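The chain that follows stands alone, in the form predicted alone, written as structure tokens.
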Amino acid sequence: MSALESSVVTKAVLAAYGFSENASVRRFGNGHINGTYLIEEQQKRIILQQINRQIFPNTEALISNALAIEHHLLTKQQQGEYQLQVLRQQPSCDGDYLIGDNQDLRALQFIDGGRSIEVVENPEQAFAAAFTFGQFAKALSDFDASKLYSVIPNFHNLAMRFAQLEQAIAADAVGRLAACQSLVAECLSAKDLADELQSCTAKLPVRVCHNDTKINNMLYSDAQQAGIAAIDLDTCMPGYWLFDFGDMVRTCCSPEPEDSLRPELVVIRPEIFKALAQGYLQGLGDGITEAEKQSLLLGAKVMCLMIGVRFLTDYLNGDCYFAVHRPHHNLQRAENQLRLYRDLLRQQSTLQAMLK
């Protein structure tokens, strides 16, 4: 795709970052939320993102968080306490971190030498991802989480997500309720998990959390057979480490992608769960408390159920939040999340033992 074929990456945008109109521009990654492009010219490469202001209305807060985390991690790196590469914001030639008429365009420095993994193939990759996110969390464990903006308030508020589902059920805005009654009933039958979560988190320290620890938010080096960077920091906010571990379990443990059309194959692989537990705990080292360690399996259950609820809610509302690429896409995603939740319950005692 040339720059002139994109309504986002215009000649003016290219010039703002020092590129000519002949620069190569192509879509990059497969995120659900922001539009992401790789811009290349000769030896210069940057990632340009159009921030989805429906999801992130306060782009200034998002950039403020990113710069604060960047500065802290660079300091840790310089002190020899952080071995990973740091995702850095790229200012424009005028020194601006946000550009465009809507102030919704920002650039990131390109990190070379790594690739994204979409589906975990083996325990070694799972360990690498968890160790990467564990190191990231530990490096930020002495950062005052209250200094970060909550760019998406109540992001992991399970009780609120259930309330949103109930609103969507009552409205049935696009007439889809009849097609998913069994999934709706299954979700509502698990509402007590919200009370368990509230009781648990009342005893835990508030941490800086990544909040989107999918395996494709780690850059993996095949040469080093290890993660080299944690990326996509837009949802870094105050929270609890159980959410980050839970999201790794949710996105790494199934041999199928999140939107698989083979739901019968969507299961929790115990060997992958064990690798995640070992990698995350090793990355965190002595930074994790015993109460936090005991909360991690709950985090896995909460994240599978909560994302399932969110996909189902979006399906009922007419696919307003998550990008969809086929009919019933969000419904299929929701079914897969609920399958993972069921399998976590089935294997609960075995998996809890792995966290010791």
Ligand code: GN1
Second form
Amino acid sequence: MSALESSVVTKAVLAAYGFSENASVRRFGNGHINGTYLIEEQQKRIILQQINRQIFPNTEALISNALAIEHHLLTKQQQGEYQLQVLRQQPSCDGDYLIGDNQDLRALQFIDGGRSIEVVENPEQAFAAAFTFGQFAKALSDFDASKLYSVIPNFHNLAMRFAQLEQAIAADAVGRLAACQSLVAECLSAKDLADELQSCTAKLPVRVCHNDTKINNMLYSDAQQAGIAAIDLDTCMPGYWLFDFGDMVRTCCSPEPEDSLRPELVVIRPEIFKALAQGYLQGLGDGITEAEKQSLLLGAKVMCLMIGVRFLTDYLNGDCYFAVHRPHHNLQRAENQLRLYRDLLRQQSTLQAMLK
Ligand code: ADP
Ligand code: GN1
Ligand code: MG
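Next up, can you give the form predicted in complex with this ligand of this protein, since the form predicted alone came first?
What follows is the entire complex, opening with the chain shown before.
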């Protein structure tokens, strides 16, 4: 793609970051929310993102959060307490962290020698992913959460996600309800999990969480065995560590991608769950409480169910939130999350024993 072919990365945008109009521009990664581009010219590379303002209306708050976290992690790194690379915002040549008429474009320094994956192949990779997010969480455990804006309020409020599903069912805006009645019924029958979550979290410390620890939001070294960075920090907000562990289980434990068209193969691999538990606990070190440790399996159930409910809600609403690339994409994603949820219930005593 050249600048002339992209409506987002125009010549003016390239110039703002010091690139000529001959720079190479290509779409990058598989995120569902932002438009991500890799811009390259000679030795210089940046990631440019068009922030989805429907989802992140306050881009100034988002950048403020990102810079505060960046500063904290860089300080830890300088003190030898953080071994990973730090995701850094890249200002324009004029020193602006947001550019464009809508103030929705921002750049990130490209993290060299890293790659993201969509499916975990072996326990070593799972351990590395969880160790990465564990180190990230540990480094933020003394970060002052009052410095963070709540960029998406109630992001992991399961009761609210059920209420949104119920609104979508009542509206049936695009006439899709009839086609997914049994999945809708299954989700609604699991509503009690919101109460269980509420009573569990009442006893847990609030932590600064990543809140989107899916497997493609960390980078492995090229050899894919060690983690080098936690990325996609836009949802860093106060929460509970069980959410971050749960999203790792959701996206690492299945041998199939999130949107697999082979649903019968979507299962929880216990050996991957065990590696995630070991990696996360090792990354966190001794700061985790016993109650938090015991809550991690609940986190896995909550995240599989909650993201399933969110995909299903979006399907019923006509695909307004998550980027979709084929018909019924959100429904297929939702079905797979519910399969994982069911498999967690089936294996829960084995998995809980792995958290001892
Ligand atoms: P989204 O919010 O849409 O998920 P991400 O920030 O996760 O966007 O970026 C999408 C993908 O782009 C990531 O999965 C990763 O592959 C790649 N990526 C993002 N930031 C960087 C970076 N700084 N260096 C290298 N690759 C990156
Ligand atoms: C979105 O941005 P991305 O693709 O990493 C979503 C997450 C979901 C995830 C499901 C801001 O993450 O909450 O868990 O899709 N991000 C936002 O794959 O809603
Ligand atoms: Mg992402």
